[in-house]
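As a starting point, one isolated chain is supplied in structure tokens, in the form predicted alone.
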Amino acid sequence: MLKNRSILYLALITLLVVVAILHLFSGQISIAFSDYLNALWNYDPNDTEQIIVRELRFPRMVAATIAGSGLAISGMLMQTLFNNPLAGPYVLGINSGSSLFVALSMFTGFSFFQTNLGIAGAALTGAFISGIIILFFSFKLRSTVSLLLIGLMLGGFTSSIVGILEMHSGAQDLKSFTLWSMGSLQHVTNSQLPFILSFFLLSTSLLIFIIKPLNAMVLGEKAAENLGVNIKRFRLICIGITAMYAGLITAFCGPIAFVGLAIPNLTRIVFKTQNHSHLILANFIIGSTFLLIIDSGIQLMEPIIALPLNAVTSLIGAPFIIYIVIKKLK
């Protein structure tokens, strides 16, 4: 079993590397391999091809990797925390809260909230507040189905507020928010990568402290508590990490649906384990690979039709979730 899992890891890591390289070459402009090497090690700011690689293609590839893995891991955390395969940052309204605060920041007109720092701060704040609301209801409600309904209602409530804001916004602000809400990886710049990578690594490093509690939670909340897990603290840490991931990704890439819902379920099917030391790495690899493939396809289709990232992930993720629901009912 261990040997088979090692082979599976090796195959998936190889696939991730291949897909990442293909993603770098999937743009409409043909660029020589030497220009990619020079853009990384011998950068010439006057060379157009090197500028495209360094300022557009490389940041987009990194953004796809971070967004895919971050959403997959946050979905895994929510599904383990609530013991429900239909839980996720998008379904539970965490992404919606992040979107609401980004809308508020874009429509205020204050210059600070138009900056990357302002938008990122707004997205993180919205995600964390939504997470706290869901956490509050998780203490009050025993039924996970009820909690999912609360999440859906929270998403609908925030969407209504966003709709009101859109009705009273200027044309330029409305256009900017509409384009942002479709989801895209192409707006991440090279100058933003240090902040994005640092914040992502900080969020990921916190996972080390909850691997054992995550494994204990598979047995149920009461069993985990008997094993010494501080449930209240564990819930707060899970919500916090999820909010950090969701806020960061939503701020720079817009809302991306179904990745955090579908990929954790797919990972459990592929690896056939509930050990979170494996699931965290597996979600990182499969989530990154999935979004890199999706974004490569979007770039290849650009001459024919412009496809919003959020719509494509929904088209692929929704049927898979329907399959999971039907399988669970059987």
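Not measured: the values here are computed from a predicted model. Rigid core (definition): largest C-alpha set, two forms, superposition within 1.5 Å. Numbering follows the first chain given and starts at 1. What changes on going to the form predicted in complex with its partner chain:
With the core superposed, L152 shows a C-alpha displacement of at least 2 Å between these two forms.
Positional change of G247 between these two forms stays under 2 Å at the C-alpha, relative to the superposed core. Superposition of the core reveals a Cα shift of less than 2 Å for I256 between these two forms.
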Second form
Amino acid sequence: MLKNRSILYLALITLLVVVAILHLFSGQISIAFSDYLNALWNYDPNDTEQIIVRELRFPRMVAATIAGSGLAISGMLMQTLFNNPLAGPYVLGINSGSSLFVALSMFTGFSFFQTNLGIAGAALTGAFISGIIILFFSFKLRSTVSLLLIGLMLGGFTSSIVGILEMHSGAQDLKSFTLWSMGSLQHVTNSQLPFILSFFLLSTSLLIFIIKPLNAMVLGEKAAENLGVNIKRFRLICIGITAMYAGLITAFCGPIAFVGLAIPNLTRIVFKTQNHSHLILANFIIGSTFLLIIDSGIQLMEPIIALPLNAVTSLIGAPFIIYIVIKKLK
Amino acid sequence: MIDFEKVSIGFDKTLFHIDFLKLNPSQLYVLVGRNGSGKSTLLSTITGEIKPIKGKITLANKEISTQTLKEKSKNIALVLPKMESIPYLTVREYISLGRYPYTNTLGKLTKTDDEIIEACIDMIGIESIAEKFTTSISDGERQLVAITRALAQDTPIILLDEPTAFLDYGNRIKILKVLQDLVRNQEKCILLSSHDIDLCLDFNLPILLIDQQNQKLIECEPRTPKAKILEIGFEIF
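What would you give as the form predicted in complex with its partner chain, now that the form predicted alone is on the page?
Shown next: the complete complex, the earlier chain at its head.
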């Protein structure tokens, strides 16, 4: 089993590297390999090809890697926390919180909120507020099913407010919000990468503290508590990390559906394990590979048809989730 | 091992009182009572999940309310009525989670942990299913695996909440024999709740009977007649 798993890791890491390189080359303008190397090591700010590589393609590739892996890991956290393969940041209302705050910021008319930083700040704030609301209830309720229902209601509540805001917004604001809500990796810029990467690394480093309780949680909350897991503290860290991932990704890439739901399930099927030190790494690899492939496809299809990222991930993710549900019911 | 002193058991209202009771090592006790009489509440009170309405419960010479989660996890192992099958988790991995209170931040098993897990698997006699997934074993095997995990937790006290409820007669006997062996050879204090009065009487086990009418817990001797148990605990006859 150990040898098989090593081969699997090797194959998937190779696939990730290949897919990441192909993603860099999948834009509409053909750029020579030497320009890629120059853009990295010998950058000329007056060279158009190098600008495209450095300012557009490289940040987009990093965004796809971070968004895919972050959403997959946060989905895995929620599925283990709620002991439910259909849990995810969407189900908890964390993404909806982000969307509500972005809608509020876009429709208020304050010029600050119209900037990238304003939208990012709004999405992060929304994710954290939703996370705090869920946390508040997690301290009050012992049942994770009740908490999951509250998450669903929170999502429904925020979506309704977004709907009302949309009805009363101007045409331009509505267009901006609709474009943002379709999700896209192309708006991430090179100057945003240091912030995005450090925030991502901070969220990921916190995972070290919950690998052990995550493994115990597969037994269920009661058994995990008997083994010494502090359930309230575990929920706090788990939801906190999820809000960090979901807020960061929604802020810079818009809402991306189904990755957080489908990839953790796929990862469990591929790796056949409940060991979270493996699952975290595997979700990172498979999540980022998945989104890199999807986004490469979107770029390649662009001359024929413009496809919104959120719609493509849903088109692929939804049938997979239906398969999981049917398999579970059997 | 477990000492009760003027304890009232219940969640919102008192279900029953325990004046004084001492549960000793090397002994297997059976908790008997009607549905809703408070068997699970008593077990949850011992684990510290529910606070007693009043009174003092001492575990291994320290009051429960003053024990940390880690201390409790090293004192009491809990086996639930039904071990759920967990996809992609092998029996060995499941049992190794019993070492949780003793492993480092990442949960890495030491050589000693591995030896303890192996010894527990040998002791219960489930070597043949150790590498199987928990989804591909029978209900009876699953309950043995749950007991093995409790054993790997290396606690002086093991609580079992209706461990035989979903098993056939043969498996029920097997589980009780395993528990009796643990009491004899490992000096454990084991308390299990059960509706299986006949089997407990066959095994001559001391019965703790919840008398709902008088709201008290009665300690019955091993050879207490079945009729008396039914009369007190179930108001039959």
